[in-house]
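A single chain comes next, written as structure tokens; it is the form predicted on its own.
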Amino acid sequence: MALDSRWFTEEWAEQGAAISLEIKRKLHEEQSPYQRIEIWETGTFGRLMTLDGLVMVTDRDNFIYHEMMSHPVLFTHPKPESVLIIGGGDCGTLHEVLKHPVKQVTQVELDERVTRVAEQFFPALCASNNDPRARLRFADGIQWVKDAEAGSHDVIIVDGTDPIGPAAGLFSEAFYKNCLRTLRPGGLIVGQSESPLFHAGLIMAMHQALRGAGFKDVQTLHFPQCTYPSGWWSATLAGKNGSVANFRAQDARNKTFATRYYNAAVHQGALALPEFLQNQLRVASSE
């Protein structure tokens, strides 16, 4: 039976299942050029955004999310210096990798709306904003890797949004071929992928592009994401040159900074795939 008004509630048609969040009220709605921006206020996750009717991030539990989009690659980089963000608007990444020394940091969100949204009703996320080394900039990332300076780049994070409409343009091997390009030798690139359990081809198709691209290795890691479809999520990993199974362990070991989730165990967990989407990747890796 349908939940009443007291729920915020997002289904997941395909897979027959939803999540509903209890609120107290709605904080803000707007429409910008490219999507329905809402804020809502809920029972016990905090204050929730959603994009045209979509979770992107509570005050709960974005820290898993952020953290493992940031500090497993960040950490297997040798040194990284200059880092590149497509998407993130809510810019919860960026500050976590500003965490790093690195030397500078470029965001590249499509829609401004949601950062300025983001810096009022999500300050902590946006505490980076004003670093020296952040660099904002509003417009197509997608665009912008293909005008990038070859070898510009350490390191490329794409924290875009589901596979869905300009979106979907960040899952494609034409978009991996640019940002090789643009990453500097021993470069690493990392996109969020989905949901393991519900997405699984999603992974495959990643893995194809990524190396019909021309990036040498592929690894996707998984995590916890209770407001995410099936609570489960993923991010898929790949480098220009070598492995990226290996990682800086010591330094994460010993990192000089607070995290909540991430740490050097759970990035050595993360790369344990079970058993379903390795003979997945099998499969993907001999097409």
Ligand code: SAM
The other form holds:
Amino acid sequence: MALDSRWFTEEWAEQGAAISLEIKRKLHEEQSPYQRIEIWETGTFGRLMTLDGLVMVTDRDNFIYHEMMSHPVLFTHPKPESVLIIGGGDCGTLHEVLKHPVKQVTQVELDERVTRVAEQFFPALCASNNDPRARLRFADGIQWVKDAEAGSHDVIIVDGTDPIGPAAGLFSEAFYKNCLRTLRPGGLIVGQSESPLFHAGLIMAMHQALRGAGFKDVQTLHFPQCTYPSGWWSATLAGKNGSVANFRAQDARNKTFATRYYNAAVHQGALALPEFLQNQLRVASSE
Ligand code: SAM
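Let's see the other form, the form predicted together with this ligand, since the form predicted on its own is already up.
Below, the chain from earlier opens the complete complex, with every other chain and molecule after it.
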């Protein structure tokens, strides 16, 4: 089928594939100091935010990603009080984290314009930005954890862009070492880890970097995300001291807030790895 100006297309050049979303109109565009931010009104996915031409958020499916970046790690930690989010400028992860009885959430986003544009075009994602427990800071997250006080957080959530440009360092062993130091005993980190189908090599490298930095257990959870490359996405979770394969299932079953994707059974299922990924990670852990 021929594509024309009614379609937004993100090409996944290395994969010989692409995603297209029907567009009604462009609502906003600007070049921030860091990236090109565009907002589109789509035919069936509501509003779409792209950064440098790559899909970040749509109204229709962002709940899956934001819930899976937040609730598994927070129901794995026994009592998360202090949370650090790196990236996450659209504020959807922050909104989910604040559903938990945490004491403080600091979000360190490189590009303030992403947050300001999200506040305008994705008000539901930004509904908790004025929660007294939320602190929004605009800085490089890599430098932030280098300078952070040791033992200052229970959970770190790395909700960054693909591993290119300023986000490349968010996947490095040096960054994870600083995260480990920033975590309290029993602390946990989770980072978005791309597509199991397209980027299994990156997931393997992330496991090695997290273990190399000193994290004791590393697990990858997977979930659908139809507007990201391959339509299948993952988050990789690691523990400073112990296993991250078990979680507070009873608390997750009795959660006091609403979710649309996450529940205790989904959490358990997301930890079950497909055969090819399990085999690749086994090879990675023996190298
Ligand atoms: N859900 C998205 C995905 O997986 O494609 C990520 C969304 S969120 C908008 C990603 C954010 O990470 C962007 O706003 C970007 O500015 C931010 N970011 C990239 N590198 C960063 C860094 N080094 N420190 C802090 N934020 C960073």
